[in-house]
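Okay, so here's just one chain, in structure tokens, the form predicted alone.
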Amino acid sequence: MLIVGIGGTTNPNSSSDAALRLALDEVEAQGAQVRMISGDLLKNLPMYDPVSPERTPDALALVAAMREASGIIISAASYHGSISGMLKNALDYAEDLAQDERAYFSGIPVGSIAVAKGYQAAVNTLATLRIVVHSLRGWPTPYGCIVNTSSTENGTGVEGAQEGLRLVAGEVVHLVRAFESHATIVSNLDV
């Protein structure tokens, strides 16, 4: 089981990356492998061009990770009440999965984390993530975590959201196991 974490900021010390790392640590604690894609890789992605088949090594790595993923966790820093353009561009590369046997994020549980300095922007960002995941045929986890960076003295907000971040991670792992179990049962019925 591979859970891919996709972050949306270039700052390696950002709250959204810290939240994603905490969630992925929980995924590992529950026995799954993880791969984190954030920062420089996303920053260096060219704008997604559906017409051109040319892909940079970073774009190929991102598409390969999404293709291989059993589950995904997306951590979005809120930019003006939505996801960053950099993160949206990265998710646009899922279009390269359109013709796969498993198109886009079909059958993949996707956990969503929205990080903002205030609840209003975070709620809007979380809603945007869920819309994008639905559009990519993914299965948003029932719980999406909001990290309000203005809610703690040190300004990171991640400490106060640990329970929610672990819950998102646990739901992704649980749903991957449930989907895999269901697929095994169905394949055994086909015999």
Ligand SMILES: Cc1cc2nc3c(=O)[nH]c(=O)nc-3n(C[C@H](O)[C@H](O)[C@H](O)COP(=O)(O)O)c2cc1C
The other form holds:
Amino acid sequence: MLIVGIGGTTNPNSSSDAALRLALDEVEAQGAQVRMISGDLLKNLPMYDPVSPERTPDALALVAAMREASGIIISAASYHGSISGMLKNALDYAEDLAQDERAYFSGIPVGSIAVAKGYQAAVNTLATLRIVVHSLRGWPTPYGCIVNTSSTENGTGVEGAQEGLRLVAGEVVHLVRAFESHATIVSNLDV
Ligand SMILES: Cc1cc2nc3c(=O)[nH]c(=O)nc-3n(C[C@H](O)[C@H](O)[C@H](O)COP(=O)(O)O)c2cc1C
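Next, give the form predicted together with the ligand, keeping in mind that what was shown is the form predicted alone.
What follows is the whole complex; the chain from before opens it.
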């Protein structure tokens, strides 16, 4: 089982990056493999171009990770009340999975994390992220974790959200296992 984490910003002290790392640590603790696509890669992606098939090595790495993922966790920093342009651009690369047998994020549980300096932006960002995941045919997991960094003087603000971040991770791992077991049962049915 491979869970791919996508998120973070260009900020070297990125809270959305820290939140994603914490969630992926929990995924590993629950026995799955992880691959993180962080701001260091996302910031180098050209604007997604649906016309030209040219892809940079970073873009190919992102698309390969999305293609191989059994589940995904996305951590979005809130920029002006929504997901950042950098993250949206990265998710637009899922268009390269459109012709796959498993198109886009079909059948994949996707955990959502939203990080902002206020609850209003965080909630809106979480909702937007789930709309994007739905559009990509992914399965947003029930619990979405919000990280409010407004009261953070030092650190990233994820300290108070550890339980929620672990819950997001646990639900993604649980659902991947549930989907796999369901597929096995269905394939063994003699109908
Ligand atoms: C361009 C920009 C726009 C932002 N817009 C909002 C906003 O509308 N509401 C809010 O609560 N925080 C906003 N923030 C604050 C970020 O959501 C917050 O600092 C978050 O921790 C950034 O993620 P990072 O720590 O991973 O870089 C904004 C920050 C930036 C840089």
